[in-house]
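A single chain, nothing else alongside it, follows as C-alpha cells in the form predicted alone.
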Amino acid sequence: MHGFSKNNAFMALQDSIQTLLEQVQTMKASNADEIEALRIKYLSKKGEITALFNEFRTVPSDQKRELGQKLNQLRQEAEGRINSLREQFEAKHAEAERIDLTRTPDPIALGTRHPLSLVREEIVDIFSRIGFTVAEGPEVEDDKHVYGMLNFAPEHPARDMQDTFFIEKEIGVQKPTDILLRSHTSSVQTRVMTSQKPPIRVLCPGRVYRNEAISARAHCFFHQVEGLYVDKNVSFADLREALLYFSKEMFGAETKIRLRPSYFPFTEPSAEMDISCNICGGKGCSFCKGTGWVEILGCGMVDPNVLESCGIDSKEYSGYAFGMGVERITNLKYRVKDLRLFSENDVRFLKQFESC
C-alpha cells in the first residue's frame, strides 16, 4: 500500500506538470495588466508552478529526476512565454505611438522650399561671406523711422495714403496717424544707426508694403533686401566693388554690372545697378526689351543728413545703401514671369522647385 501511495503522488504530480504546461502554451494576453496577472499565477511565490515546486521535494528521491526535468522544462517554457508576450505588447506599443494620428494619409508628397526663401537665404549667404550680418525689424512701424530719419520731405509722394497703408488709431474713423506699414526695410537700417555704434554692416530683408494695384509685375506686398554699410572713408568705389561680387556670385562670373544715376531721399549721390542679361548674355533679347540689361537695385552713398538724424557724426563717418526686391532676383534667376505665383500657394507652380 506504501509503494501504490507514492505512486500515485508521483502521477498526479506528472499529470499537473502535464496540465500545467499545456496551459502555459496557449496562454494569450492583450495588455500589461494581463501579462502581469500571469506571471503571478503561474510564477510567483504563491504561483502555481512553485506550488508544484513545493510538492517535488515530497517525490521520492528516485523519481526526482524524471519529475526535476519536467518542473525545469515548465518553468522555463512559462518564463519565456511571458517574456514573449511582453516583447509583442511593447512592440505594439512602441508602434502605436510612432503613429501620428494627425498625418494626412499615405501617400504623403515632400514639401519643397519657396523659391523667395531660396533667393533670399542665397542673397544672404553671398554678403554674408563679405561681413554683413542680418537684422530685422517691425513690419508695423511709425513715421519717423520709415521716412522722418531718411530725409523724406513732409510733402514727399511716398507719404500719400495711395502709396503707404497707414493705420487708423481708432476702427471706423479717419485720422492722421504716424502708425503705417513699413514700404521698404530701410527701417531697420534707421533703427541699427540709433542703437549701434560704427562700424555698421548689416543685411535687411523681409516683407514690406505698398498701396499698388496687383497684377503680374506688382503686388502690394513683396520683400526685400536691403544692406547698410557705415565706416570711416567708406566710398561709392566700396560699394560698386561689393555689388559687382554679388552680381557675380548670384547670376555667374561672367556677369557685368553698370550704374545709372538716380534720385533716393536717403542716399546722396544715388545710382540704379543694371546687370547684363542673364538670358541673352547682354545680346538683346524680348526680357530685357533689346537692350541687353535688366535693372535689379537701386543704392547709394548715405545722404549725411540720415547720418546726423541718427546720430552718427557725418564728418567723422560715411556709409553706402542699396535695396533690392527679392521677387525681381528670382524673376531673373528663375524666369517666373507673374509676381502673383509667389503668393498664390499653387503646389504645381512649387512643385518645379523640389530640386533647389
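Since we're looking at a predicted model, the values are computed, not measured. By rigid core we mean the largest C-alpha set that fits within 1.5 Å across both forms. Residue numbers count along the first chain shown, from 1. Compared with the form predicted together with 3,4-dihydroxyphenylalanine (DAH):
With the core held fixed, Gly131 shows a CA shift below 2 Å between the two forms. Superposition of the core reveals a Cα shift of less than 2 Å for Leu341 between the two forms. Leu203: CA moves less than 2 Å between the two forms after rigid-core fitting.
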Given for the second form:
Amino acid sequence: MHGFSKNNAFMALQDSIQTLLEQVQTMKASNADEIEALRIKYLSKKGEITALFNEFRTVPSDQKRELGQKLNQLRQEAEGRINSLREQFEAKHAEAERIDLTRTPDPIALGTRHPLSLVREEIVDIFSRIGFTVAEGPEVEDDKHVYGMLNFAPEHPARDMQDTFFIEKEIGVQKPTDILLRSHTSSVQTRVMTSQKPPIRVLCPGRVYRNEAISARAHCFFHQVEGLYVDKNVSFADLREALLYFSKEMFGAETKIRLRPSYFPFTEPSAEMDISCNICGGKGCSFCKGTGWVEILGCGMVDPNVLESCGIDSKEYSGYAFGMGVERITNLKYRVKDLRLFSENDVRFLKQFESC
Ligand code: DAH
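Go ahead and give the structure of the form predicted together with 3,4-dihydroxyphenylalanine (DAH), now that the form predicted alone is out.
Entire complex below, previous chain first.
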C-alpha cells in the first residue's frame, strides 16, 4: 500500500537513515575521546541523527509513522553502540588502573649517609663503649666559654679577627663584641663543667668556624669531636689508654700511637697525638711525608685554672681532654684529598659512601 504515494523527502530520509544505520553499526573507538567524538557526530544537537529528526518534520503526516519508527531505531542503535563502546573502554581502563599488589615495587632511590656523619657516629660509638655520653653546646657562643674560661690570655692570637668570626650586635655596625661563632668544641667543656658535677665523661661533637680562605686544605667551617673526663685521680696514663683504645678501634688493631709534647692554654701538660700511618703501615709514604706517622688530635690534662674557672675544685679533681677534627679522621679513613668535597653536596662523591 505504501510506496506509490511516497514523496522525495521520504525517499531521501529513508536513504539517509539506512546509510547512518550502517555507519553506526560498524562504529569503532579506542579511547574516551573518540567515543565522545562519535556521540557528538551523531547524537548532539548538531549531530547527524538529530538533523534527520529535523528533516523528519517535512515528511507528510501520513508517512510519519513508518519513518518515525526507523528514525527511533536508528537513534536507539546509536545510543546503544556508544554506551557499549563506553562500557568496553571503561572495563579495559579499570583493568589497567587496578593496582597489582603482588608486583615488586620500583626501587626507591635512597640517599646516602654523609661521610662526616658516618665518621662522627663511629667516633661517638667507640667512646660510648667506654662510658662517654654525648653533650652539645651552642655554635653561636660568647668569648667567655670559647676562650676566657679556657685559660686563653686576653691577647691570645686565637681571639684575633683573623681566626674568629665575631657577630655584629647591630647589622652593619662593627662594634667590639663578645658574641662569636665557636672556633673549637672545647667551649662545650666549659658549658658541661659549669652545669654538671664530676664524675664527668662526655664527648662533644659539633661544627666549628674559623675565618680562613677556602681551599683544598682549609675551610671556614669544619667539625670536631671533643672529649672530656673529670674525676678523682684521673691521670695522663688514663688519657693515653683511652686514646690507644680509640685508635685501634678506628684504624685497626695494629695501629700504634705516639704522644708529642705540645701547648694548649687549657691543658697542662699538653700533647699532640700521632698514629702510625694507616696508608703505608708506618713504612713512610707521601701521605705521612715519609715519617710513618700522622697527627690526628690534641690532648692533655685539664689545666687546674680551667677546672677552677668552672667551679670544680682542682685539688680534689683532675681530668683529661682531647679534641680531634672529623674531616682529618675521614681523610685518613677514606682518603678524601679535597676538603671542599665535604660541603659541595656532589652526589657523585656522596654516592661512593652508599654501602658504608
Ligand atoms: N681545641 C683544640 C683545637 O681546636 C683541640 C684540642 C686540643 C682540644 C687539646 C682539647 C685538647 O680538648 O685537650 O685545635
